[in-house]
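So this first bit is one chain, no partners, the form predicted alone, shown in structure tokens.
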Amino acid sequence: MPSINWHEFLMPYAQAVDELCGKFKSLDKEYRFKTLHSPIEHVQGRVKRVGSILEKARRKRVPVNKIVEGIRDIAGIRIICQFVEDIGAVVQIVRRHEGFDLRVLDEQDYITNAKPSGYRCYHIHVEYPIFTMDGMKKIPVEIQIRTMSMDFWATIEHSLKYKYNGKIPEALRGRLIHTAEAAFQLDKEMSTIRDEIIETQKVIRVKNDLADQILKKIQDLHSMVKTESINELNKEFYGIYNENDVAKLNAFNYKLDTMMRLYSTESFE
């Protein structure tokens, strides 16, 4: 067996996934700061562990010296979206991005066509450049696409493949195939509910970015007026908040704003 130094082996897929995150997230954090939906509710990375590799080499007849070529999920990027309607526009994300910083290897879709064990997700496999002391090198990456519910249940699914060895009694995984069925019915409900929800977090997600603003902005205003206007603020701006109306908050903003051109000009006179 030749040997490997594994910590050095892995550097290159721990930093492919490290940039794919940030990417990911960055994209994500564009959609919020727009207040349009994101599709990426949350993003995961990891780098299989050496064990994991050597088992999974073990399982597919891989040689430790064509574990490049024969195992393509060392690096895996995981993509939990909100909606089953999330993540095809998660696949067309990274369709868009091919030629442009990753190659698509192959897609298979577990959402349409799920496995017999009932697990659904949607598999992308990519091939991501990385710049290293020796050069540009092409590191393979597993995208893996899925709902929260979907993502549930892949966990527990893992877990009991790992208690039983690969091999979950067979009354088990008949429960487990039902639960699956259960839990990608309700990703089909929320699909009924989708714009409502929707809708509700962009008010949520607004009226959060206006407490914030308007705080600071009492803040700020805290160093040109009195202690005693300052508290009359808060209390105002507390009684607004309670009401749940973003109307109002917004009006209470724009008051802010203008004391802070009054103050700011006396100031400067």
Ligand code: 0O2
Given for the second form:
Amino acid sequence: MPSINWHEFLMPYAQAVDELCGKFKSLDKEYRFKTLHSPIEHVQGRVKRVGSILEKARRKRVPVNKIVEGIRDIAGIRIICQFVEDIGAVVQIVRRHEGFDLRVLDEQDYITNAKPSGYRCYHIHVEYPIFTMDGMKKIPVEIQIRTMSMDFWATIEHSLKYKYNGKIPEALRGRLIHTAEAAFQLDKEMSTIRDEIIETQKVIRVKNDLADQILKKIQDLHSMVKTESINELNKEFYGIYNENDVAKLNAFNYKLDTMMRLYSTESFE
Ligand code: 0O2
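Form predicted alone done; form predicted in complex with the ligand now:
And the full complex, kicking off with our chain again.
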């Protein structure tokens, strides 16, 4: 068996994972900043452990000197979405990057065609360029895109596979297939109320942003007005906040702007 300096071998994979994770996280932030629904709920990335690489190589009969070509998920990104519809949106995002900073090698749609185990996920294999001391290197990365409920199921099933050394007993396997269907049913149900959920999440985000702005302004006013007035403002804010009325919060925020303008003009005179 050829000797491999695993630490050095895996370094470029770690770099590719870090860079790609960063890009998807930035995209998610941009959606949230614009108060738009983000198709990305969260992003995870990992480099496969040496033990798992060797185990997979053995399972797939890949010789150690062919690991680079034979094991395509040494670098892996997982994008978790709230809704099934978001998976398509993320797939489009990845495809739009084609030619810009990555190359799509192939795609597997295990959402429409679940694996016999019940596993659902969208897989995209890409080649991502990184820059190293020795120049540009193209790193294969597996991007997995799935909903929270698909992720829940896959995590549980993965642990059971580990427990039973890859051979889950027949009866348990049957129950897992059943639960995979139930998880997919949950996704379908959630899709029917997607618009309402997205609208609610948007209102919560706007309300929280407004509350942050208001509290910062009250804090800033602290040095300009009497403590009793600050206490009054705080009381008024809590009252409005509990009413759950964004319009009232907006009006209060505007009132604070006016106060700040007034007091800062006074302090100049
Ligand atoms: P780990 O620990 O997650 O890394 P692909 O060519 O990748 O689209 P293929 O040929 O089935 O599909 O590939 P493979 O290597 O079997 O699966 C790739 C990865 O997909 C797996 O990596 C899992 O993460 C996930 N996966 C595929 N099938 C299943 C499944 O039935 N159940 C679960 N829970 N996950 C699955 P690893 O190396 O198995 O695991």
